[in-house]
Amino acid sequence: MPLEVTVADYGVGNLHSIRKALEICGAHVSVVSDMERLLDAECLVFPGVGAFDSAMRRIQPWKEEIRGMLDSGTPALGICIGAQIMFDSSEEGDGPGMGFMPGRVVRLAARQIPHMGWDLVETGDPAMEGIRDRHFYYAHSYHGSPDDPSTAVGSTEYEGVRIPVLFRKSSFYGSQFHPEKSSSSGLAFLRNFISFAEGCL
């Protein structure tokens, strides 16, 4: 049986590049837009698009809900924003986020904003096991800045500055890079994910 993953619809852009990237990938993907739907996921995936308030303000209703999901082992991929929405709060927005992983979403310190293209993730964590070529693709203003430095597994330099990009926390991934607009790097991290998944059920 495939994975079943559900995603996070937070109203606000098309999840059409993720949905097909993941079910290239073997997953069978449902895409929910009633936030209380995924309460009954077996894995979650937080797409990359948005803005940290609005992306809360959908998810405020069952907070608790889904951080008691992550907190107990459900496998789950938080991706850009998604990710940046795990920690407890961020420069972009003024509302709290899940307080998932302690720490703070910051503004990158580069003259140029947003950061857009591809660079190198160098990390020893098993989510790029097999995987050569690890440029992946950005476009971003924020960054999350974990309080537990060990929570960050990967790193890329930006400007001359090494920033966190790929997070870990229990059985939660988050990537600052869009895997799904990455070609096939993206996609064999994703693969990876998804065996990661599966080995958590």
Contents of the next structure:
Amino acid sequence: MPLEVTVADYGVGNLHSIRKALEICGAHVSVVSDMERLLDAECLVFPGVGAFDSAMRRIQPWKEEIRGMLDSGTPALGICIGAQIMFDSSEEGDGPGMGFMPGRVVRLAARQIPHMGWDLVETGDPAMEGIRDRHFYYAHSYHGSPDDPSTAVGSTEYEGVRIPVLFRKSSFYGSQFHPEKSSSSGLAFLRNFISFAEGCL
Amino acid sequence: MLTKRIIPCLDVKDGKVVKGVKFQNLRDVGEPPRLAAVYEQQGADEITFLDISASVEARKTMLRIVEETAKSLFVPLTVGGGIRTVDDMRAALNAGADKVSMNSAAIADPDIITRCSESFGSQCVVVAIDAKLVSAGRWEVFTHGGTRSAGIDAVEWAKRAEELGAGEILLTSMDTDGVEEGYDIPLTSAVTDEVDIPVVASGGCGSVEHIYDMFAQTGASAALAASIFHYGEHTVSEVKEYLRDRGVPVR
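Following the display of the form predicted on its own, present the structure of the form predicted in complex with its partner chain.
Complete assembly follows, chain above in first position.
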């Protein structure tokens, strides 16, 4: 039986790539715009499209239930904005986030913003096992800054500053990079995530 | 370390890829989704589609092509040409574009840059600038395929676009485009010296040396090229090998 992955559609942006990428990696994918349908998901994916407030606005009515799922170990992946909304708040938005990852989302301390293009992910986490080329695609102006440093399991160096880009708490992974835009390395990462998620069930 | 990007550009007219030589004498070179997938295999960091069709019907064809491409492409796709409104941009993003570039519409109504970046995030808003040298050290923005001056300074316009919320500048030199004698290094430097957002250099690439020279002499983040890839003169991986050997960081 393939893993059933439910992707949250916040109403804007390219979801074709993430759907297709997960399917190629062996998952069965549903993309849902009715957020209530996230509640009976086997595995959740929060994609990296749109802005902090617009994504949170859609999720807000079911925030407590979704947090409950994450706290009780439902496997989940948040990509870019989809990872950032897991924090308490963001400098990008006015409203609160999910509050699943204690900490804030802060603006990059760099000259060139957005941090856009292919850059490394440095990690010893099993999510990157077997991936030789560790360059992944980034397109962001903000990044998560967790209160608990042990939840930042991967980082990159941008303009001389080390920034956390891979997060892990319980059965949740958050990536600041876009695996669905990172060619064969990105697909390998998603394959690893799917194996991880299957192991959580 | 952030690597320099190599971006094959596909000029698309009525659903087919063409390459304009100074925007004239268009020659058919293939199907966009297939070409995009080939370039990803070769190591392209991103793909750009520029829709050079004029009709409304052709624009719908373009959205279908974007959708078909996105289903088999796992590198970012930028789509430009004919984007006039926030709704046009939303349609392109929903069809499968990761970034959308605007040209004339942004000049006519600069606030559209802000509206789009607030709606979709600045990382998907690209402002395309076609610039032409009008006097020593002064480039003006041109529209309508390089035939009409907008009467504004290209460097000033790039700075303004950044302030309004653009996430990237796609800078094309009308003086070097289609000539294949190298990128416009003075223009590219003039812009990269003044803005902090990434700049994609375009126009004039005829060889791997041109790409190296441009990266060595300007602050551009990416090189856009068409004919050297479409006509099989070089693969993207050959270009990257050449750059890597000379110390340019590439993936």
